[in-house]
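The chain below stands alone and is given as structure tokens, in the form predicted on its own.
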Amino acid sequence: MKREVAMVTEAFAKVFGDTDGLTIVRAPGRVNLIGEHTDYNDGYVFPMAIGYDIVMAARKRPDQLVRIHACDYERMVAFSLAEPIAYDSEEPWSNYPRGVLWALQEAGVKLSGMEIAFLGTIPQGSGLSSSAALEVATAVAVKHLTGFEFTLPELALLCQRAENYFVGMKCGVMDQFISLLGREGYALLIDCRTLAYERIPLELGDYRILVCHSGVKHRLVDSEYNRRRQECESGVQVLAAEFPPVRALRDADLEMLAACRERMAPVIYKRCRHVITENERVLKSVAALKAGDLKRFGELLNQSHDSLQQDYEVSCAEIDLLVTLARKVEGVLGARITGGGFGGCTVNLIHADAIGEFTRRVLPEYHKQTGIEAQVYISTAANGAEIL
């Protein structure tokens, strides 16, 4: 982290002239251990923050000019808060911090001009939520600079609003929430309807969380993500007609779904079945971890992938290959796709002694079959966003 802080400080000085009055913030990415595509269905998710971050340097200006420099791209944008904040199709990376500033203005926060430089260690397009980390870093930095009063859950909702209505990505609140509220050594069980949360100790003993980046970049805004959301809403309409208390798939069970099957298109039925069973798997996973039953937790990870592959259809050939290869390694208790889908990463529950075997067997075979170099990241559960 010292290296990243030094790099972003140096870049800030180079672009903006000096480092007087600087605030440095970090916001982590996340890996979702289980609970995929449940968040926008009012369900349960179980992510942990990871030790890969957005690191941001920011300071106030006396006028209304905002200047944002992306160190990784060596690109700069500038705009005035005196004008409505507009979407920038030429510099799409800038829409995440722009969106946060827009959402803050919408919420009545009086902003001043500012200068921002940031860099990231989260692999982009990996499904480890670099976009949410950038939003959260912006929100935390601006909160520190202007002193507005928001709780962390309120700040998570504001960042989600920026992504939903400014960027145009209809994500749930999980990514922003864990980036703000993560704690070292703990995963976070989040009820996405009430925003109630419970920190669950991630006591894995000799086991580790291994994230494997497929090298296939997902582009969620351009993908079928929003279509999946619409399919779930269609399913809820059918279920609610028969069972009025159903407001979201969170409220349905497999019995209800079976009763409505004849009135649903087969694809809608499959989408609903994934979400209903995935919610159950999240709660069973938390119970397994509390009981110290890592074998059961691994089984649930496997079931989650199979459901995402077959019922929700958000996997891809490369990810399926990584999962298949991982499951053949002795010491891997579970493997599944993580993140929105259509590429990105797998998350694997693996014995520490098997990590070498994983890299020796899985990565070369994956490269042989796909021509892509996969990357491996080992991470423990990290702290949420903080001022450094």
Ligand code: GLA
Contents of the next structure:
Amino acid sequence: MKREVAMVTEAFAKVFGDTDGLTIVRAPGRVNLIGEHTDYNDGYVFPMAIGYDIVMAARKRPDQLVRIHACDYERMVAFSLAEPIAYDSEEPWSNYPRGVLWALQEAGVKLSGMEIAFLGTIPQGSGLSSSAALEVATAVAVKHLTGFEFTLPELALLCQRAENYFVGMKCGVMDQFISLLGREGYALLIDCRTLAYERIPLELGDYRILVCHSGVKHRLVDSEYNRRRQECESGVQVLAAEFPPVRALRDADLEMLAACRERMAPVIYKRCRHVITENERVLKSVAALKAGDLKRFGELLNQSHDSLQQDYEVSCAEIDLLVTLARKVEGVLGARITGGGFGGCTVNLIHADAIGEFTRRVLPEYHKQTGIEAQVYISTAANGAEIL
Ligand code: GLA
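Switching from the form predicted on its own: structure of the form predicted together with the ligand?
To see the whole picture, the full complex is given below, headed by that same chain.
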């Protein structure tokens, strides 16, 4: 982290002249342990923040000019707050900070001009939420510079709004929420309807969370994601006609779903079944962890993958291969896809002594079959965003 702070400070000085009045913020990426595609169904999720971050240096300007420099791309954008903030299709990375400033203005926050430089250690396109971390870093930096009053859950919703309505990705609130509220040593059980949360100590003993990046990101991620949302909504319509208290899939159980099966296309039925069973698996996982039953937690991770693969259909050949190979390694208690899907990463619950074997067996075999080098990341649960 010290290194990244030095690098971003140096880059800031180079681009903007000096470092007077600088605020430095870090905001982490995340890995979701379990609870996939449940957040936008008012359900439960169970992510942890990871030790890979966006590190941002920012300061105010006396005028209305905003200048944002992306150190990793060596690109800069500049625009004036006197004009409406516009989407930039030439510098797509800039739409995350732009979107946050736009959402703050929409919320009635009076902004001043600013200078920002940032860099990141979260592998891009990995599904570890580098974009949510960039939004969160911007929001926390601007909050510090301007001093507006927002609770952290409110800030998470604001960043989600930026992504939904400015960037155009209809994500749920999980990624922004965990990037703001993560805590070292804890995973976070979030109720995405009420935004109530509970920090659950991640006491894994000799076990570790191993994240394996497949190195693939399939096209259509966003359109398939938005389509899944619509499929869930049409499932809710059928359920609500029969059971009026159902407002979201969170309110339904398998019995209700069975009662409506005849009135649903088979694909809608499968999508609903995933979400309903996944919500149950999150709560069971938390109970297993509280009871120190890692074997059970691992089984639930495996079941989650199978459900995402068969019912929700958001996995892909490369990820399925990584999961199959991982499950053959002795000491792996569970392996599943994590994040939005169609590539990205797997999350594995693995004995510390088995990590060597994982890298020796899974990675070469994966490379042999796909021609792609997968990457392994071991991370403990990290803190959420902070001013450094
Ligand atoms: C993406 C979205 C999240 C969540 C996951 C799937 O990461 O940004 O809101 O829906 O997919 O669980």
